[in-house]
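Single chain ahead, written as structure tokens, the form predicted on its own.
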Amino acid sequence: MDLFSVFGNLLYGLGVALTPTNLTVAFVGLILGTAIGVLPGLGGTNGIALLLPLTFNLPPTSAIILLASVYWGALFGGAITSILFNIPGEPWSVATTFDGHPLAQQGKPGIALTAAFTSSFLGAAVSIVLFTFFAPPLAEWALRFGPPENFAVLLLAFATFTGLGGGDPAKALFMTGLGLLLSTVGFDIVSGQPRMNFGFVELQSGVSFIVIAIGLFGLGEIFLTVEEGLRLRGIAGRVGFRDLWEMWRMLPRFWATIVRGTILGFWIGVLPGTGATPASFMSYGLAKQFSKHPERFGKGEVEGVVAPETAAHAAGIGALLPMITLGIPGSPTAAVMLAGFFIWGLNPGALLFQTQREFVWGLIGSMYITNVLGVLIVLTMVPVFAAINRIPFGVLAPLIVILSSIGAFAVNNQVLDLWIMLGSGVLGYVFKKLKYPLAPLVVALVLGDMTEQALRQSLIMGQGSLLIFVTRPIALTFLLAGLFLFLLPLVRGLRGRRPRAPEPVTAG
């Protein structure tokens, strides 16, 4: 695809995104997403899981714009509670609390908020341009993939969650296995025979990943928050013209941090299974390392706000690239969004660019619009969003439970799904207490059918021989990369156990 085609498609996508319906959907999504991002513990992933059933009756383009806008809004909203309340609304906002809240305590909440929002806007804007020009060639390359290559890429996605997840790899493997096991409930995709339904007619169509996601993320988080007895004490903050002028005047000083954070964040976001959280921590660490005044970090340094926010938003955009082009989610939030593709009757992957032009380019066009809209909304409505945290949790929690129940029931109109949602909520609570990662389970549940289909088609192509994965270069490359990531935690463990050389004893 040449540059003129890309520009033509981009103009078409902007036209789709600027229709009154899609513009309204984007605005509503941003408001909802920012409110979700502000609420500690709820988060973008949980919010999208809860809102997914609301998209069933929307056209696919409007539906993906709504969910993507919720995602961008949650990215913006997480910074507000991090800076004003010292409570990260999102996991990727933890690094923002290190310097954002000290700045607010010093009487500069407007400066901290402006630094966060402006750097987020810049990081996202550059990443959207990269997305626009990288996505089409990647999709064209992905068209060369057959079942063996698809299976190898899916295996790499599972390996990424295990090798780069940062937690206990054994727990990630267990959760991946549990998700794959749940994905086998229903009909056998080749023979058409029912399996794993235990005599329940309702389970013959399988277990809905939306119901599981609502329970795991939504209800599980509510149970945890009830146990912790949420208490919030924050600093009142708003953004004035003086804050804007002062911050924008000093912003050129941080150009290297912004460029580094954007490239790093976009690259980490593209890697399957990583997302914005590791990007924000790495960007913060690098900014501190390269700073002339590292001693100021943690005490209210503006650069300590700019670095994580730039990388987090860049990663948020990058995470959608493998989802659209390869059908592999780049983050847990993208995994939940990917579930929506199947509900809307779309097959994620390279063919989307050829068969669903309005959907793909409408989404890309909406990224440009929502990024501008989002920064304007948060800059002007900080006091309103901060006030959400003063709503009693006793009012919010029942509302979220009712919305979750309606969403779960709407999937198949069967009561059994409500019990599955409740059971998933209890399991989500237990898993979080035991520090088991939830994202590998949901990813495996969403991608389980595709993985099984790719594996069985590959074996049919190879007449039952696994050598088909070795004789095809692209499949072999992805398999070796996946194997490396699977073994990475083992290598780290062995290096960590290596005995240190005794220190030389000095005389005297």
Contents of the next structure:
Amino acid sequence: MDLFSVFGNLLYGLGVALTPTNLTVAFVGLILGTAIGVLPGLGGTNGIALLLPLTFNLPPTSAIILLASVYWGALFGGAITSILFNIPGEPWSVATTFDGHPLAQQGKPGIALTAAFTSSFLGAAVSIVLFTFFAPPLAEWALRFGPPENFAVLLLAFATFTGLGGGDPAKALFMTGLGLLLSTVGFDIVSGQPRMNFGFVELQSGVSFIVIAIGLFGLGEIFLTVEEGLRLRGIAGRVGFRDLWEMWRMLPRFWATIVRGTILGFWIGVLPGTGATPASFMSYGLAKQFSKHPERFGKGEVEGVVAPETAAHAAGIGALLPMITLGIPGSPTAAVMLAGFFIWGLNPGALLFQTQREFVWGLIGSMYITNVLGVLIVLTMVPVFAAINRIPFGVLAPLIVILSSIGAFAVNNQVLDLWIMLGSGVLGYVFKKLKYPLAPLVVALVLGDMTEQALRQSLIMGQGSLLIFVTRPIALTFLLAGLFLFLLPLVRGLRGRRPRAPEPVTAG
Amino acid sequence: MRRADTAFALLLVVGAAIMIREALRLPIAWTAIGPGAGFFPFWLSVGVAFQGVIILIRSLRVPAPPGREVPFVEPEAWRPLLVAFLPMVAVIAAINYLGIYIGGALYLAGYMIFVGRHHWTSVILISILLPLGLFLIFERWFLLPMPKGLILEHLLFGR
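What would the structure be for the form predicted together with its partner chain, given that what you showed me was the form predicted on its own?
The complete assembly is shown below, putting the previous chain first.
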């Protein structure tokens, strides 16, 4: 893969993304996504799961552009609610409230918003370039993987949830196992034998991942919000030319924070099981540590808005890298998109780059365009989006419930799925209250079939011996790395000083 | 909250045990086509059960907090939770008659009256217009067939 072919492919991808249909789709996706991001209680993961049924009748390229645009929009939108309402619209914008809302209270909402959008834009722009040049060689390398390598990579992905996901490692491991176990419901992929269905014919097609995601993330979140009794009181804000000028003049001062946030965010995003939320917290923490005035953080320091927003967007882009090259989602939101691949009839993984040029490069090309389009939309339309939060909760909550039901039903057209959705909603509520991380469950559920297939094929290759994983160097390296990550929490526990765990990853 | 943690972990272990039993109905050993259909689910459910036991034991070893124990759900939060949840059960149970649109409209109206305490004019207006808008979006433009229920089918097609 030489540089020229990357440029050629990129130009081709930009062409695909600029066709009127795809441009319209991107625009609609951005507006919807920003609205989803603004609304607390309706998250990016759930929003994309809800919109997935709408893509069934679209060509795959337009479908992925729609979902990706919704993701980018949601990343932008979360900041608006954080800054103006002091309530994070999304988990990844929690850190943005720390300094964003104080700034708004001091009468500078425009500065805070400009800072958030500009740094998001910069973090994303650099990450997209990194993405463009990292993805093709990675995919080419992964083409040489056999089943043992694939299994080892998947194991490494699950290990990162346990080792780096934050929160209780025992619970993260449990949730990974549960997700894999749920994916076995239906029928055996090798022998075609029905299994784990407890005698229910309806379960033979398996439990739909999207239905469970809608329940866990959508209804679970609604129950939590209902319990807290959400009341929104916001500060009116718009972005004027004065704000742009004032903020952009400050920008060069933050170059170190932006570079650090971008690299950190991109890397954390690439690691499966993490995503935008921990990236934003870590970037905020680092900016505070490196700052000459750490005492100003939390009281309306512009740098405290720049740091988490840069990292969150960089991580959002990074999370798509393992998804498109290896078929392993870097975050729950990416997992929902990956579930879409199967529905659109595509096999995620290294072969995608060879066989689906339009799809892959159309998506990459659209990233460049939606990032520019997105920042223009949010800068000009802040008051419109902020007005969404005037929708009273008494209307919003039932509306989300109705949309969730429509989304869940559309997947298989069966009423049983509505019950599964409701059950997952209750479970999601309990899981969240008892601090069981949802991300490992969701990602394991999507990757279950792939994992089982890779394991069983490896065992057949090795004629039943596990030695096959040891004799192949790439597989062995991944396995050792995975083992290290699995054992990391254990070692930390033995040393007796558990570092303060970051927020458990809920979405991203 | 401590007791809820233990109780839930216990529930998960029981669930995993049921999954083990279900997996044992399949061949779990080496067969003519390699590992049997039950191989993966069996070892996973064993692992999940084991992990559940660990969570259970750890939940028992958490010391009691000083002062008041935080309940899993605060007493005053039960009402809003049940107001959101129980009507959902009712609407899904009656989905064959109501369909998603009429069921949704009723749910919306009820929620606006009992939680939002909105004026009755806005209740009527919103709970009619919003489901109507959704109907147009999903049935007309995206051609996704939703359960319309006997009532709506009758109104639309006279059946």
